[in-house]
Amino acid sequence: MIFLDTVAGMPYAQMPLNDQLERTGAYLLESISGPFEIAGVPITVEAAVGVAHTGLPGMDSLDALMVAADTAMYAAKRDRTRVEVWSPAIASTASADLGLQTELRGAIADGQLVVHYQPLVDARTREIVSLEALVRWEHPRRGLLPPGAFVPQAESSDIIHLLTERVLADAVAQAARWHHGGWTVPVAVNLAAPVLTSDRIVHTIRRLLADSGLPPYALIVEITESAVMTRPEQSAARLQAIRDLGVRIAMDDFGTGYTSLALLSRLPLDELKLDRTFVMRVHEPHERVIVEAVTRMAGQLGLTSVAEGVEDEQTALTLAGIGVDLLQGYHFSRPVPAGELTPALART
């Protein structure tokens, strides 16, 4: 049982009882977010709560009110809110969730997700180095879409397995096509948090490579801060097995999350791609303080440093001084299809 006198100088008994509860919520997060030790690596928690009572609409069994509690839990992981009590408005949402899932599901299965591909060059010659492999959907009613209006949905079940599976297998057999070719330039594939909770990936991988005779090296898989500090040791468990495989790993959006340096140090890692909001304002004093830092150290560590969302010159050039090895982003070029990127890497 939880005691609270006063939020803000009201007593808590006086509050209205969805001002109680998101509080006791935020409350219960609070104590359990750390930071833990865990074999001398001090861990922090990301949580949400979902909350359902008796008071709201339907909510007259305990399976209604588990089910209502379920679908506030995700509501407050998607939108980032850490607490949401359920309403028609979150179940309405959930229903939108639903049928996109449904439609996405079958997408897959028809071929309509497409993927693009975005140079990274290197900071000084400014030849293509490697490429991010991007998804798309090829809706076909609304159209091409990006990855924000559906990959969030699909992290929320099962279905993120089979995407991230497709999309592997386009981008493992387009660059061994390209690698065959004597066009050598890896691909880089992202892996949601939840792909890293299953040894199912690790399989993927392997036969995937074996399938096209694609080399492990000329594969890159990116991870994020936050998708590593959902589970950290099962996460760099899972890393290390792909890392054996011989395919290199990438650390994405660096310096958003929560990542531990301790924990970094102990990570497979060949990559350390800083987060584009650092680079947009890397003119500014403070801002160039830390790309420094995080480029001296990704250097020590023995990591490629890499700079997302690179939008003009001058900022390519700045990086460039500052000693960063790769750069990334629409100055250089926009995701592409693959037949859009042939050319250019034959120039390479």
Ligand code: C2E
Given for the second form:
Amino acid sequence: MIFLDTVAGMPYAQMPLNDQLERTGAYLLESISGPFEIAGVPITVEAAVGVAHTGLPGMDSLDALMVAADTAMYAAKRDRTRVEVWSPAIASTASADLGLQTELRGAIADGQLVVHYQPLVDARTREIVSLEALVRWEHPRRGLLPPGAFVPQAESSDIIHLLTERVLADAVAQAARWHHGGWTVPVAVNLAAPVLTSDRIVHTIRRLLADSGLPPYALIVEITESAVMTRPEQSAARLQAIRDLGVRIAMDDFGTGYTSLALLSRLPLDELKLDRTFVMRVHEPHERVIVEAVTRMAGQLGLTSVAEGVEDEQTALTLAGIGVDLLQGYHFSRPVPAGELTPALART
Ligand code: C2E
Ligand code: MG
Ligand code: MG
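Could you switch over to the form predicted in complex with the named molecule, since the one displayed so far is the form predicted alone?
Below: every chain and molecule of the assembly, starting with the one above.
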């Protein structure tokens, strides 16, 4: 039972219906958000609420209501608004997403996804230490699309598994070609949250390594804080299974999510990638303090520290001075097709 008497000075019952529903949704979310302590680790819950009601057009059956509420919930997740009440506009965005998903499924089968590689360099020697694999879609009409234009839509369906398997297969095959050619450069692949909810990813990685002959230490997987926070215990176990194969694990975009520091020390991690938003502002005294603290913490936890989004020499020098291990950013190279890197690797 929810009691909402007055909200912002206005009696709840006098508010417009949509406002009432949004307030109720927000109240529910707040009630379940935590933090709850599980095995000594404070866990916060991220959820989304979709609402449909019989006053809306076309809501003349229980099925119609359920579909509309589900569609609204996906919109709330996607747009990070947390609560959405169904409307015809939401339905049309959902059908646009559905169209893109159908097209993407075909594109993966047709080999329209390509992988570009961006170097991570040693902060002191500037030598290439590893590469990050970043997916692009060579769209027949729209040109080369960045991952932001299709990965989020893939994440809300099973297409994310197909996409991840495609990128992993390409990246492992490319790393194996470099390895067999005498350049062993570890390649990092990004894993989205839904991929960590099934054992399929562990089997895929094991099979790809066995088939290609790539040594496991030449593969890194990158996960984000939110990917782990979805189901921390389950994700930690799955990451451990991946790490047991000999693959290394990097925490991506660190500092933008809600990871508790306790969780950080419990996850099987090798690398900590400090998000670009901190790196960009490292010249401001307060931001510098954060970068220094995270770098020191990474070192003490035995993790390699990485700064993402290094765009100029001054930033690179500052970060090297702070003691960050690896640097990644446009200052060294944009993500490029594998062919453009082969001569660079040959020189190192
Ligand atoms: P990310 O994993 O944090 O990757 C780094 C992003 O920062 C890349 O954007 C890269 O091009 C960009 N970047 C690198 N250096 C600089 C710089 O100096 N300045 C600026 N402004 N940006 C820089 P991109 O390629 O657009 O990828 C965006 C995100 O999409 C990635 O962020 C990652 O979360 C996701 N993504 C990319 N490929 C995949 C994939 O194969 N699977 C999944 N699940 N996600 C992917
Ligand atoms: Mg990444
Ligand atoms: Mg990142």
